[in-house]
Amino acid sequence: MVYDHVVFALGAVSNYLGMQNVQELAFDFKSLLDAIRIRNHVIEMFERADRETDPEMRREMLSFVIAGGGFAGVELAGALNDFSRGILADYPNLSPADVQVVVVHSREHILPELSESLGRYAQESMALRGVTFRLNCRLTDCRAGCVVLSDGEVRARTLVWTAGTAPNPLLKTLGIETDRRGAVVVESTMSVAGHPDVWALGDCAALKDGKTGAACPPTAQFALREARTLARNIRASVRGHALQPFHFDSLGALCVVGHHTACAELTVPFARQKSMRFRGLLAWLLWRGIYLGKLPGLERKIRVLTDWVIELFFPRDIVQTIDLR
């Protein structure tokens, strides 16, 4: 294939750490289609449990295990717990005691991306709403109706994997240097060493900040800035100009942990206190405002805002969404 420049932006895939049963039986959680499938499955479990007479079988159907206590796992657990308890009114044969949302995490506290105080606040807030945490614990295997942990088992028919990702395995077949994770090793300009016309960015690139030398995390706010810098560098390469090393200071992080509750840690440049921390309703409003502001187009902003307002006054919708496979 003839090309002038090639950019690898293949993202990441779930890394199941060699656990074949988990790969086959667990739900992935990386795309909108994954979220639709999980929602449809949860509604199906409630429909079956409402007709089940055996209390043990009913509890197994309504137990949902999330592997991973990072941003994805915690936000999913909070949303799933709110959704599950919100639709109980539509199932008269079920009680809140039947529903169990379990977060399995290998560390002492959830949300290691945030400060420990915010992580503990998130855990306490979610526990008050009924979420169960299995900390300092690893998922080791699973089979139909059972999730096997390093400290025991959980009877459940739903397992969602958010505990690990890896760069796309296609990168290892290209004959270019990769790190131990499988990400393409690049210069601070995102150019692949020895290949000035080959570039990589995002989750599939082992990129270090051109100013600090720190590894760039695989998050959206970094990937967006990397794309802009890369576009300028490709133009500079074509014109024979000097390339610009990538540098970006994180703006902070936001995580929703349940109904009207969130954690926020925002970076404050040129201040003694390098970060500002918010939690509760204020952080949730901040998260919603930033999310709404980033949506493209006025029409889409109005549609989403309208949906949020309707959600405040009406019960949860339990109609299953069509899964376009």
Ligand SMILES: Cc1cc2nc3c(=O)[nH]c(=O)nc-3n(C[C@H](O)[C@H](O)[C@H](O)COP(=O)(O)OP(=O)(O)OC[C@H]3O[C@@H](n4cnc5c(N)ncnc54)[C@H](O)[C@@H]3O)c2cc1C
Contents of the next structure:
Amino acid sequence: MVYDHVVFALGAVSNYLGMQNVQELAFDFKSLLDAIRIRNHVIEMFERADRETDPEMRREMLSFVIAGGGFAGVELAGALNDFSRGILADYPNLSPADVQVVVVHSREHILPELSESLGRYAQESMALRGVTFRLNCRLTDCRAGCVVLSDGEVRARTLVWTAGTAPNPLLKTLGIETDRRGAVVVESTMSVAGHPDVWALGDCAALKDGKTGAACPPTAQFALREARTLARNIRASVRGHALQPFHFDSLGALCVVGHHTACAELTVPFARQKSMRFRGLLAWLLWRGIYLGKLPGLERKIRVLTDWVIELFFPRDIVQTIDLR
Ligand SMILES: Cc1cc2nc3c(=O)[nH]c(=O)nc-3n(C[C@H](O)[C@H](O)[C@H](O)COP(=O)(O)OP(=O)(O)OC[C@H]3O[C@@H](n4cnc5c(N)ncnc54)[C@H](O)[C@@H]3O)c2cc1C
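Alternate state requested, the form predicted in complex with the named molecule (shown: the form predicted alone):
Below is the whole assembly, all chains and molecules, this chain first.
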């Protein structure tokens, strides 16, 4: 196809670090469809476990292992733990002791993106609600019904991989420069060096901040701002004007850890080196408020808010959602 300007915004994919069995058996956690599939599978496991008479098999069905203790893994573990324990009331043959949510993380503390005190808070509050942490430990392999770790094995029918991502592998086939991870190397204006009509942004670009020189993290917070600068730069390029380097100071990070609690580290405006830390219910309310504000359109905001309110007062919905596979 002939083009005037082409923009690569292909995002990232899961990187299984060469573990073939994990790639075949683990659930991905990158998209809404992945989340729907995991939810459907969890409900399926509860349905089967409720009819199972062998206690070991029952526990295997209700053991959910999450590889990775970063934002995605921790938020998933918190939500999955709440969901699993919340739906137990619908399954009279199952007890809380049958349910196991395990987070496998290769470091000493979870949430390395946040300060250590918040990571510790998240870990302690999740552990109190029954989440198990296997720290300083790596997932090395898996087979049907068993997850193999560097320090032992866990019998489990569910493994979710959040421990590694890589830029979309398609980028390496395009004949443009990519870095060690496979991200497109771009100037601070987001154009590819030597190709003024080729651009890349978001998770698939190796972009350095034009003011600080720091690498831009693969988050939506940055990708959205990069998109605006890139659009302006294409317009400037068409009109023969100077291009603007990308610059953005992170607003901070929020992570929900389940049961109406979260931790948040927000950058203080006009004092970018300083941050404010919140945790517990206040951080959770902040998280909900910010994400509600970001949803596009009033109708969608009302739908989501209604759903959140219903969830506060009624038991968990255990209807499986349609999977358009
Ligand atoms: C579970 C999870 C939670 C997250 N939470 C947060 C958060 O709270 N805050 C935050 O800032 N960031 C968060 N992120 C990160 C954020 O989602 C990404 O940084 C952001 O989506 C990157 O935007 P992108 O446009 O580069 O890529 P994407 O949003 O991944 O978009 C890439 C698009 O390209 C499409 N595509 C892929 N291949 C092709 C192809 N060959 N042809 C055409 N289209 C193709 C894909 O289908 C996709 O729609 C989260 C990520 C995950 C996985």
